[in-house]
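Consider the single chain below, provided in structure tokens and representing the form predicted on its own.
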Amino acid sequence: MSNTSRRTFLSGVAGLSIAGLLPGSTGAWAQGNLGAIKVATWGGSWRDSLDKQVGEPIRKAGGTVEYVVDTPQGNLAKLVAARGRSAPFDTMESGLELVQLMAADRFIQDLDYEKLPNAKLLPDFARAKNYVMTLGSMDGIVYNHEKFKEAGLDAPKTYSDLAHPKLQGKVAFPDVNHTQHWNAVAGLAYEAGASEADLTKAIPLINKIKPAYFFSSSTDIATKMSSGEIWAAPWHAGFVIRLRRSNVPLSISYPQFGTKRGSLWPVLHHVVRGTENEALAHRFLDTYLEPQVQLSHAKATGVLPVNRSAIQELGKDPETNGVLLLSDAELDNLFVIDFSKVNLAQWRSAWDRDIVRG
């Protein structure tokens, strides 16, 4: 996402209220027997909120929604395994690292924007030929501020701070198939004087941190954070908000990426090629893009909506105060990894070969 795109993100629909935006798609679509779809997404509280905000309106309109829960990489593997047969799901959520691969292998289809009226409310950068950006996580270092205070530790300012001797055995790191992996290793590469063009510069710093383990599931790391077994991890702000509701004393810090501070991870949504219910797949996505749905799902999960008016409303939520970066200047200065600079095959090989695991 370029600086121009970020400015568009801030100004695209600024000044409008949620109530003043286009009407939701629920009333614009025909009711009746809509058939069924399967949606590939993350699990836990994310799936629960998605089902409440999007799945429930679909069911009320006469459709059926089921969920296939896995990481985007895991769900892509399901598409690969099903090649030549019926698609294992109809829509899926993913990230920037998978788009080119899925498009090249024809796993996702071009969207029909005539069936996505709510997409008109999005800034240009959020609409692509074969995906829509629905939301974004705000990535940084999530840490237990009470444990840090007890140990006499200052809040971490850089990813490299996680190598402090008092944190040995208390830090987790996102594995290569976890969404938060990419901004974390990019941040370490910048701290090493490189960029996402040379992620291998992050490896000595990760090995110096000596993570207690590498997590592939946010549900798993949430359990370890809640118990106090893990004190800190590169993760996203949404889990600070969610776990604080259970009185887990978490905070987040946002490291620098050169002149940028904090990082955004766009959540992308696709319609899968070969879906047997393309109409309902588009309807699910269009419902997802309704301004009020964007706001409600963002509040529930602690992420950033794409709709600017939803962002403004989110800024009034006391749960986000001191957690999310929501001012115009802060949003405009978020880092977004440029995957055109990343050699994915080289990085995965280096990750498997060179990372020291206890």
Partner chain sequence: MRIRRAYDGALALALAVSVVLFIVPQLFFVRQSFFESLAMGMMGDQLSFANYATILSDGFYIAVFVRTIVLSAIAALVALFIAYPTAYWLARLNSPVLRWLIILLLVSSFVSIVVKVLGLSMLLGSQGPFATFLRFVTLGWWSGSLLHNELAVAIGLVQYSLPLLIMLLFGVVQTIPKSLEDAALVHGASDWSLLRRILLPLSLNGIVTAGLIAFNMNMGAFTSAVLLGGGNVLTVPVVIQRKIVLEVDYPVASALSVLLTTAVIVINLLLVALRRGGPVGAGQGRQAA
Second form
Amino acid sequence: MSNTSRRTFLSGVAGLSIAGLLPGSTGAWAQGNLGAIKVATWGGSWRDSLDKQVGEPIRKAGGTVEYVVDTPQGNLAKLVAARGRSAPFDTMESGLELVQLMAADRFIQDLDYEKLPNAKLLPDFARAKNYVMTLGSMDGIVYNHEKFKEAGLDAPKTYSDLAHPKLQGKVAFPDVNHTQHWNAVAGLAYEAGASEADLTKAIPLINKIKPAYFFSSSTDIATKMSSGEIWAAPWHAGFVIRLRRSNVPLSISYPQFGTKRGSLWPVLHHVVRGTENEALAHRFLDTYLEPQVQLSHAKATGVLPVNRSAIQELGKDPETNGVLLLSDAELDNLFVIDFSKVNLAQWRSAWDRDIVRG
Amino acid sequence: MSSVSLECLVKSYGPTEVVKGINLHIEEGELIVFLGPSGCGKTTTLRMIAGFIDPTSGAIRIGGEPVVRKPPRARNLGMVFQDYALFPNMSVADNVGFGLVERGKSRDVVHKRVEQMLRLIHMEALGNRYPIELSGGQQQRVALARALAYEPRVLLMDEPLGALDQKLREEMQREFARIQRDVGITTIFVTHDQQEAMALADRIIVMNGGVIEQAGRPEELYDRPDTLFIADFIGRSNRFEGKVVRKVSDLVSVRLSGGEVITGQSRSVLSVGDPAACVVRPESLAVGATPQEGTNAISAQVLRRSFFGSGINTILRYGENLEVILQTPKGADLNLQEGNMADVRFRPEDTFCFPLPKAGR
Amino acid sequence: MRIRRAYDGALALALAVSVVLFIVPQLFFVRQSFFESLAMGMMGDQLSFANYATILSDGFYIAVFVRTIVLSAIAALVALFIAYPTAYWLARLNSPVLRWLIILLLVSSFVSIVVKVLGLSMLLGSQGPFATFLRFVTLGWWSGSLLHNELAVAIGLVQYSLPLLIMLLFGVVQTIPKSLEDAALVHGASDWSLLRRILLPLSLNGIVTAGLIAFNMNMGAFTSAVLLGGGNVLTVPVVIQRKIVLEVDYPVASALSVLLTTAVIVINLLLVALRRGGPVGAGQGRQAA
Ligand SMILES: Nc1ncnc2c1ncn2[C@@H]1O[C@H](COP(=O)(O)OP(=O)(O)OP(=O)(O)O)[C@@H](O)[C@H]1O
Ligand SMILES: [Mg+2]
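What would you give as the form predicted in complex with the partner chain, now that the form predicted on its own is on the page?
In what comes next, the whole complex appears, and the chain from above leads the way.
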């Protein structure tokens, strides 16, 4: 308690002194001091874009935003570690695999939709009691089409295609602590004739692919994709768009999940229970949901906005052409994992023990 | 046991020559002492013989065999270091046996020989001790035994007694002379202590600035110095400087600052008008009433007298500030009063004159 | 006498600080490891050995421990093999360059592990020089990467501990007078017996100490295992981290870390004991005095 109030107090003082120092910055003061929040999110280009699209307007309005950068699991661990003390951040991005855990333990608070006018523009499924779906990554197989062509390989159609002998040592797979892990193993489970209800069916297929390694960070796999060290990996479309900007010849293909094709991994946003600045936390989230912000952030990072009008705008962006599935029919046919069916403990144990490594 | 020859031996570090062409032949069984001031190249020369340093040019022969570019282990030499360099992880016996073991000798042979060596250095009972448990003198003897155990061709010693106090040093000198005589090994001994050199050497090689100034038996160096450096460096001497006024074959006469003319021997090139220095040993000076024909004489003031055990030193002042030392046996009563003037006399045979570098050079 | 007492007081204070900084957090871990894990970082209130039983009866954890110990030991040995000759060379280098080399070494030991690992992953990757060379000599038959396996992790561990080891051993070799080497050589020793009979016995204590330090560092190494192992090399610290971050299971993570610390202490004590009972070395010779 006292920690947070001291932090708020100190940043207020810092704001004061900076306001006094910088000419022309008095405007921010005039608009009122909104205080400070910390936002837990992923790092790298994602954080940079988020700060530019959402952090910047908040700062202009007189607030202070800082970031705690980690995977959602990592950030959850911080939340757990701080149990009983003041929360280490005020809002948090997460994924489906964490919501039940977090809600059950009441680490996150119910959202006050009165303070989220932009949420009204979202489809119903995006608004939940204690999270709002801001964006979603489109997960599939990201591959280097030039390397594939040189090796005489066709574009992969299924995750199992990655077991091709010519791809030995060239395939990476998202590790269990990586966000794109879940759609990849679910896809393989479907290819093995099962579903997310029995992910262990995916294990033999993963062992057949025998990935060169298991990545825990997108920055890492991005480096290896760019250098040509890795040719293909289950990942998400955003990086195809981002890496094409630096001329890495990447494409994405979307395998079938039973009758569905392609997969969505929703990005969820929570307000952390015990935040000292609920108002700014909601304001941050609402700014995040503004159609224009949704569009810009989605364009920058290559993900799917939840706001339909933003999706339509995004379709006009040539960068998304052939990378994202944006027609209404395609969107309706995306696979979204039902995490309530996943036996998490069983899967983690199997992942540690039954995957052939090295 | 072998002879050692150094032929035009040169060592340079970059542009600086530290050993500048040494020629020397050492006979089998000879005990040679390299003597000279610090930095004159003694250690460098010794380490070239040992094989730790490659000469820049020149040859080294041991027993007639050229050894340059052979590694130390192939030269079959013994060496004693100033810090003894005993192996702290080995017992005295193992230290002494080290060279034998390295030569692949059987355990029995090593054992017998080590016992023999320990007897030689009178340390039979201490074979199981470790070096750290020995006194400096004992460590020194172990180092000597280690170097001799495998019967090397030549024994090299670089200031082996440098770390000992004066009394122990003299004791070790005697001990070492005994052992060297017993073993009869060709030995090169480096020191900058001339007492030690005099006490031990068959022949002293005086080095200076990377060259041999003079090589000879100790009394030769003392009685017939070749250069002013040797005369200054070996023993004590009084030094009178002046200008040459006359030269007749080997005899030159030099006029001193006080006007006196003294005569001495000179084997160097000296001509009339050259600056010269004449040196006389303190024991060659006398104070006497009766002037003799052809004797040098100067008049000096008695400053003080000091007793040194076997004799008496009398310090006198000649001219403005030149101190002259006169050494007499204890019994001789010179009847000198401090402050009085005295006539100091010395013979031309005991006076050696050398050219002085001209002023300004 | 009073000075002496003040000095003792200062020592006791230092000891107390060490205890607080080192032992107390460990005790916290130890305590935590005896409680049952409920979800989300909560713990039961019954003391039990259940966590230890789970770990020790599970082949997976045993394999992780064995892998960690073997990897750490091999990396420490390899590091010693590289560090000792280097340290020897530096210690005998009679040149003004030496100072710069030492500074370089110091600087490199302060470079963040992440940066070092990044450099290594470029070096070992399929686009790096080694893989390119192997591809070339095998005429393209081999076209993999040297990353993401135990070898890469071992190389990372070696790289990380190397500067420290070199500096430690540099100090060790420096205490061996050069004249001992000269003496050995002039008395007929070959290079090999110089090493075996003089240098190694005289550096043995230092080598064991340095090796143990490297081993202990390796046992706790996380970054190299994660980044160079690429999810293929599960060591104890990696598993602990996953227990905490993925499963928020503090009790099992604590039990794992208690076991890791115990393994490290036991192995250190064993080696020290072995050393005591071993052949007489320089240390013993000196101690006898
Ligand atoms: N490795 C080296 N590099 C450059 N100069 C050196 C080297 N070793 C010795 N010298 C120089 O060579 C000269 C002779 O050195 P050396 O050690 O032979 O002298 P020394 O006669 O043994 O002197 P001391 O009586 O002090 O032991 C010295 O001026 C020394 O500075
Ligand atoms: Mg010397």
